[in-house]
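Shown next as structure tokens: one chain only, the form predicted alone.
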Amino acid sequence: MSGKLEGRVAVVTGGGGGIGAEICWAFAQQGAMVAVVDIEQEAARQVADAIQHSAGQAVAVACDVTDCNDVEQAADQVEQKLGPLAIWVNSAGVSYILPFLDCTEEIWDRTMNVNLKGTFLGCQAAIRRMAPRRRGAIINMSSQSGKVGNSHYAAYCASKFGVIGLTQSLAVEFAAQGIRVNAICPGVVPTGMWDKQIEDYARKRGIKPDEVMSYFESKIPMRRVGTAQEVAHVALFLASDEAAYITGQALNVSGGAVMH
């Protein structure tokens, strides 16, 4: 029985860990040939090797998503190794939790460069190759913080709101050329990114680091945080033909924490 993405070539930026890695696995398990793209080459290689050892198809590609030439070269490399691009997921991202007046220009620029510019460059690379074939699916990783602003997240919120605006614009512009563009807005999903900032969030709330996740659980209607696999399942749906009539959407995966 063939998978939902059988024979399709998929790029996943930020594929070396967290949600990106789970998306790589979900796609490979459904027959996609996956390019695990990450600035950390060793992390990308480990994910690609693990997929290969599980009878999936994957290659690792090192890429800085903030560099136009790097992104274009990565796209060329993927097509040379695997074939024409059918799916592109922009999952690379960074996050910093700190008071607005402590947000330096450097932190602001880095957040915008990775989260928003990186998504912009990935979309350009994907659309350049998909448009002549009049088919493709692009999935951009936004956040519930791209729907609702929150304190101590100014740069992150601005970047993720921007991702949704970019997604909607491209969905309108390229729908007639057979390219669907959607976004996913995860809520709290424990990953390596959260490990690095949990102390900052605890400081923000005046609680202990080991109380942060239980704090979130008390605020989420479903009374639990999400998993990277649950986000990956949504990405799989959006990349598949089951979502053939869906474009320009920003789907919440937040346990009911955000409902618009």
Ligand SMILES: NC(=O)c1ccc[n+]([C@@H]2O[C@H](COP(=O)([O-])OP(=O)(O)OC[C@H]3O[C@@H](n4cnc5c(N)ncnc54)[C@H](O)[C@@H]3O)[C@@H](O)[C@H]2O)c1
Contents of the next structure:
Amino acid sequence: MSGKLEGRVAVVTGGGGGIGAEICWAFAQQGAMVAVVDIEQEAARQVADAIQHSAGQAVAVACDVTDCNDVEQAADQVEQKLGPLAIWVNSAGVSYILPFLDCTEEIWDRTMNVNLKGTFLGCQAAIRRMAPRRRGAIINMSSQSGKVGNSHYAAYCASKFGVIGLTQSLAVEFAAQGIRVNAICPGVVPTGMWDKQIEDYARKRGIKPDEVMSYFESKIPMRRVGTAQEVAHVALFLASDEAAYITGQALNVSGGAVMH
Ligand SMILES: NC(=O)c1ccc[n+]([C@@H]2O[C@H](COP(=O)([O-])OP(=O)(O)OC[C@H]3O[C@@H](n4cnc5c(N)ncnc54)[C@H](O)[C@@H]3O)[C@@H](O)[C@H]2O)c1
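Show the same protein again, this time as the form predicted together with the ligand rather than the form predicted alone.
Below is the whole assembly, all chains and molecules, this chain first.
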């Protein structure tokens, strides 16, 4: 039985952890040849090795998505090793929670560089290679914070609103060339990013770290947080031919928390 992405070459930035790693697995299980791209070389290697051990096809590529040369070299390396790029997922991201007046220029720049510039560079590298073949699917990881502003989250929200603007603009510019560009807007998904921030979530709300989960659950209509696998299923759909008539969308995967 052939998979939904049989033989297609897919790059997943941030593939070494959390949501990105689940997307690598979901794509590989549907027959894609996956490049696990991450700044953490060892993390990327572990994900690629595990996929290969379970009979999937994957390679690890070390790359800092904020560096144009790094991203271009990574794209070249992937095409040399695996073949023409068909799918590119920008999932690499960072997040800092702190009062706006404590947000330093360095934190602002870091957030924008990884989340927004990294997505811009990834889209350029992908489209440069996909456009001559008039075929490709790009998926950018935004957030529910790309749809609704939040206190102590100005830089992150600004970067994720930006990702949606970038996605819509590229969707229009490249629709006639066969390239679809969509975004996913996850709600709360416990990953490494979540673990790093649990103290900050608690401080911001004046609650204890072990109360954070039930706080979020009480705010989400489905009364639970999401899983990285649930986000990966949506990425798989958007990357596949089942989404052939969908471009420029920013799909919420947030248990009903955001509905626009
Ligand atoms: N977890 C959530 O609740 C949540 C919600 C909404 C959106 N998101 C978004 O989903 C994406 C994935 O988040 P996650 O929760 O899996 O985070 P994570 O921290 O578990 O994984 C992020 C990955 O990106 C990599 N990375 C960071 N900086 C990089 C760089 N400069 N170059 C290359 N790789 C880099 C990290 O090494 C890590 O492997 C992010 O864009 C995040 O903003 C997450």
